[in-house]
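We begin with a single chain expressed as structure tokens, specifically the form predicted on its own.
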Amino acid sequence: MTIHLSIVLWLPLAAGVLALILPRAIARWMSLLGALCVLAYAIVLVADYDTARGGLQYVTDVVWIRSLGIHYKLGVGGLNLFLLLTTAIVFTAAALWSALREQDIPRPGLYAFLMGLAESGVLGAFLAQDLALFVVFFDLMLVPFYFLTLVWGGPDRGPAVLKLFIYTLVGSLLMLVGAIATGVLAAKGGTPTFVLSDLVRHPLTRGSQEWIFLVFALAFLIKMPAFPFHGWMPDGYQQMPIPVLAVFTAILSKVAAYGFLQVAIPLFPKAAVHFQELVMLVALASVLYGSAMAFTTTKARLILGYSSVAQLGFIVLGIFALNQRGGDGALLQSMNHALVAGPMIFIVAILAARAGGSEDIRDMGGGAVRAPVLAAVFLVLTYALLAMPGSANFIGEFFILLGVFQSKLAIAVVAFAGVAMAAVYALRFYIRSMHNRVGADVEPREISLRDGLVLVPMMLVVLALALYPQLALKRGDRAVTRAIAGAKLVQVNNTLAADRPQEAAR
């Protein structure tokens, strides 16, 4: 079956351009139509992907800038297949949420255009098989979020966007320098190349790998965000519009995690092994700090924001376990967290609408009896967030901790504390907002049809993945093996080199 990835990539932007010039009443529905078309394409990709053959499929490869060796190369493999589907699901939910709330979105044409640009940027980062193209899309996907927040954000959006811009600009500029250096150094005086498959076959020296790896790692850790590079997160999360925040927290952080598996570890395996413990300690600090902050803050958005810091910490731990179990778990957990974090952000808006506009959990409470459907959907997502046994999140965290246990025992033991802390902040959020005393301004009422159209399908996807996580695990298994193969070889060589002096001494 022939699937043109360029169509998948540029469909959201094309729909956004049409929405920009169409009448206001049609613009919001054009954005939804574009997102639905991408979702349909993504489902076909998953169904048609040849798991037995594996590897990169549906490849589009055209020389873009010949003198620099830059290609417009797109492809689908085990690493990005389900991340593409997850992206399509979350963007479709955000488009539906916005389309059903015309009064909340003035200037819908511009809004639809920026959301379409954002989705094309994210899809491009996942599909890119050229390092320069990846950097372009990695930076492009952030641009619409600046304007979406500036135009439709909260009252203090100016300083929040400025802080986000400064943090991400630093990471993006450093990544650009690292990408250029990688292409030039790999060429060894010849024509530079940025195609990822070519760069893997021309590894850099250990010294070059180390400083370039640190540059990419910093950019990815800022984007996640990870502790202590999360300074932009509290202000940014509180000022973004709800559908924009749902996409941002669910999807953009996963591009950074994907970057480690797709770019940093395969291209710089010696550096990945060298800095393994450092990155894992940063990830462990994110797990503990994010969990602690999530159950001390009372602002619903920040509970989910700090929860994301902790969950991304777990994902990075799995990636840098540098073994099969950890990598499989990290890939599955990337999908799990996105599918849970998105609808949880929508639930924050629903709860705030019933609490006089307040997003403070101390102003909520008492809605479960009069809103059993809302309470049930919220409970399912809460159990998934805390990785209750029986959920796909539990499988993801289990694989991650198993991989870390096999790699770094001490870090794994401490990381187990993050699992317990997740139960505390997730249950505290649910119980305080749905049970306990009714807040002074709370008007308990059942979930509306328009909210149900967004939340219930996403909850069903979470349940389906819990019943059959192998759907994602089987398709990503070989890709994870290839991604960490170079790092595993470096580890084996280091072990053999360490054993030789001991054998000589004996």
Given for the second form:
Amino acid sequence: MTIHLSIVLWLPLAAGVLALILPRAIARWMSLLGALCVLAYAIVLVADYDTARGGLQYVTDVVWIRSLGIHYKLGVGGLNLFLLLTTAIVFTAAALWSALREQDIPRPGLYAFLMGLAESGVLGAFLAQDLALFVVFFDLMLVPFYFLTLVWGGPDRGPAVLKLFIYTLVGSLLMLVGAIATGVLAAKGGTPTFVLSDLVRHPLTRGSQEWIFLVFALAFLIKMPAFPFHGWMPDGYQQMPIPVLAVFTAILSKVAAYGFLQVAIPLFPKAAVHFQELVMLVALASVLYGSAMAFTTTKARLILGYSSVAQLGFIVLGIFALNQRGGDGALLQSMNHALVAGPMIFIVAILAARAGGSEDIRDMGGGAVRAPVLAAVFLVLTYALLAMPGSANFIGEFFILLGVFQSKLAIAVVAFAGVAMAAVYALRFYIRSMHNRVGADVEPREISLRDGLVLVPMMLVVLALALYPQLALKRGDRAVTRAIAGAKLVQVNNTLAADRPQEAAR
Amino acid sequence: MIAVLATVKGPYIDWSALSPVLALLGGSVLVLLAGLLRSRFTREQLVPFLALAAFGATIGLAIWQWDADTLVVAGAMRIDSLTLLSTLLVCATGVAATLIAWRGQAARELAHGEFFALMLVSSAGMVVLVAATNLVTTFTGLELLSLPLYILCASMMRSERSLESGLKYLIIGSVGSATLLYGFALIYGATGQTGYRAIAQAIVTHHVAGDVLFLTAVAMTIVGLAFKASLAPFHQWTPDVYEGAPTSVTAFMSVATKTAAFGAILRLFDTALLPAVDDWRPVWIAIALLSIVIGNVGALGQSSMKRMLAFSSIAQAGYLLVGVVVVTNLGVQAVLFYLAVYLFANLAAFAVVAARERETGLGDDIGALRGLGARRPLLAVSMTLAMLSLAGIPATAGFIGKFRLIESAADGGYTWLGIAIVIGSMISLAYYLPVVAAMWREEAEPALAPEVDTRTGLPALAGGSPEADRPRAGWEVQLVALVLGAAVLAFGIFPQPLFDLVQSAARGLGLL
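Alt. form predicted together with its partner chain, vs. the form predicted on its own above:
What follows is the whole complex; the chain from before opens it.
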């Protein structure tokens, strides 16, 4: 069966353009239709992907801009297969959530167009097998989020959205220079190429690798966000409309994590080894800082925002363990976190609707009264968020910590504290909002059908993944091996080089 | 007598190679004469049409001559694809500026004929400036370009700001010209030559590179050209002049003058002064960095769109210089590509500003754009694409342009200048994005405070509904905005045709 990736890539945008033209009443459903088609396509991809063969499949490769040496090369491999599926799931949920809320979203045509552009941008970043194309999509996917927040965001969105855009684009633009320099330096005077598989074959000198790696790492760490680079996050999270925030927190951070595995480590293995400890320390700081902030803030959105700083910290730790276990865990955890963080944002909206519009957990409480279904769904997601044994998140974190344990013992020991802290903030959020005394302005009521339609399927996906995580692990395994192979080789060579002088001395 | 005439052989004149310049000059004479006619229809409809026809004919002739590479007028001008590409860009700007000015106030006050004739003469000067391969021709072209612009800036004779703008431009432009002329004189003094190729040979044979006289000459030349291209620290006139001049003239100046100035800089420095590259490169690098910083920082917090675009044009000129200082064929291509891209975005932005100026009575204030996304989505989309392109966001032509510039910098061993470009772009987001935000944020109708009828300049009648009474900007202004906005998007996704165009144009300079 031949599957054209261009179709899945541009389908959401096409649906969005249609929504822009069609009358209002249909526009809302167009983006849902587009997202559903992508979801169907993604499921077919997962089913059809030949795990035994592995590697890049369904490759599309044409020259896009001849003079710049940029190829329009798309492909699906073990790394992005499940991230594509996750993207499709979260975008479908967001589209359904928006379609069922007519009154919250004026100008539905424009909204559908921007959501379509956002989904195409994210899919493009995941599918791109050309460095320049990756950078294009990485920058492009931010643009619709700017407009989505600008038009439908909270009351103080003006400065927040500017800060978000500039902050994240600082990294992206520096990354652009890094990408161009990579292409030019690898070509050694010839016509530059940006195709990733070619670039991997022509590694740069160590000096060039180091500064370019740092630039890429900065871009990814800002986008995640990781601890010292998270300045845009609190304001941005507070002002984004709910479905947009769900997509943003679930998916965009994963593009950054994916970027490390897909681009930064394979292209710059020497630098990745050189800066391994630095990046791991940043990640560790994110775990500790994010967790600490998450159990001190009272704003529901920020609890989730800081928890995602911490969770992304774990993912980066896993990636930079630079071994099989850590990488596998990070990939699984990327998927887990996206599937949990998305619905959690919707739950914040549901809770706020019951607490008189306030998103402060001090105003909530007693939400579980007369709402057993809501309480059950929320509890399942909470357990997944805190990585309760039995959940796929537990398996992900377990693998990550195992990997880190094998490579950097000291960091692993500190990182274990993060696991405990996750339980604190996740349970605190649950208890303060669902249990305790019923808040002054809280009117507890059961989850409505339209919210249930979004949340229950997502919870089922989380449960399904908990029962059968091998589905994702097995397909990602070999791709992770390939992604870190270069870095491993460098490590081995370094050890050999370190041993040699001692032999000579003897 | 007749017998004598028959025996004297006139100089050979390559009419076909000169035809683009002649079409512009001939068109200007025609327009000027037609403007003298009494009939209102002739002046208001025929004259702009003739101007458009002259620009159109020049574009046609430039395309016809595309493969030409000849020296004309005794080696004083070179008609090659660099000249012809610049001609295309200048004439495209001319067409856009004519359409914007057509039913504007400035053209009416300058009796139409004069206005468009001056624009055509200035365009001819720009072509001569880029074509010049001799210091004397260069200076002639420069003055032919500048003098009409001084008048055009002051063409709104009842507006104090327009007059101030013209006067300021005249004084500062003259200082720039004088400095440049002094520089040229010293170059002649140091090398004994005025022809570009001869200068390059003399620099090598007489070993003048590094010589004090020659260094002074180069320094003064750079200062003179920096004045014209509005590069920091010689940019102080730019915001005032851009703000005061009529919007159509500002649009024309900001794009066409820049194209011509950079064409001249490329030809002068990459051919005549090429052997002395080590003398001038550090200076241009310093000017590029200063322009990027001062342009971007100056544009922050400007509420006048024209002032903001003036500072932004200083920054953009700084980016362009990066392509000049690497002195490679790739660099030349990058500069030319970026000039084309800059044309699309900047003219689209000016067209929207001009349209709103006529519709709201708020002038070029950013407030005139408020809520545009809901009420005039097509204009707002054009403006958005223009701003995103100037900022260098993917899927716009500006991104590809920056990509090429950074690539040429990395290729020439100046990756750090590429970093300077992106740092500039980051700062620039802080003033481009508020424009976008003003248009798309759902907000109250613009405060239509100064109720002034834009046609008569008198206060509007009481009892009229402001939105209904307000004239909608002519279709031609909107057409300019839409076409150029579409070009920004189209060349952002399929830039290859433009690359092919600049590739052949860059070959003329003979750099590797």
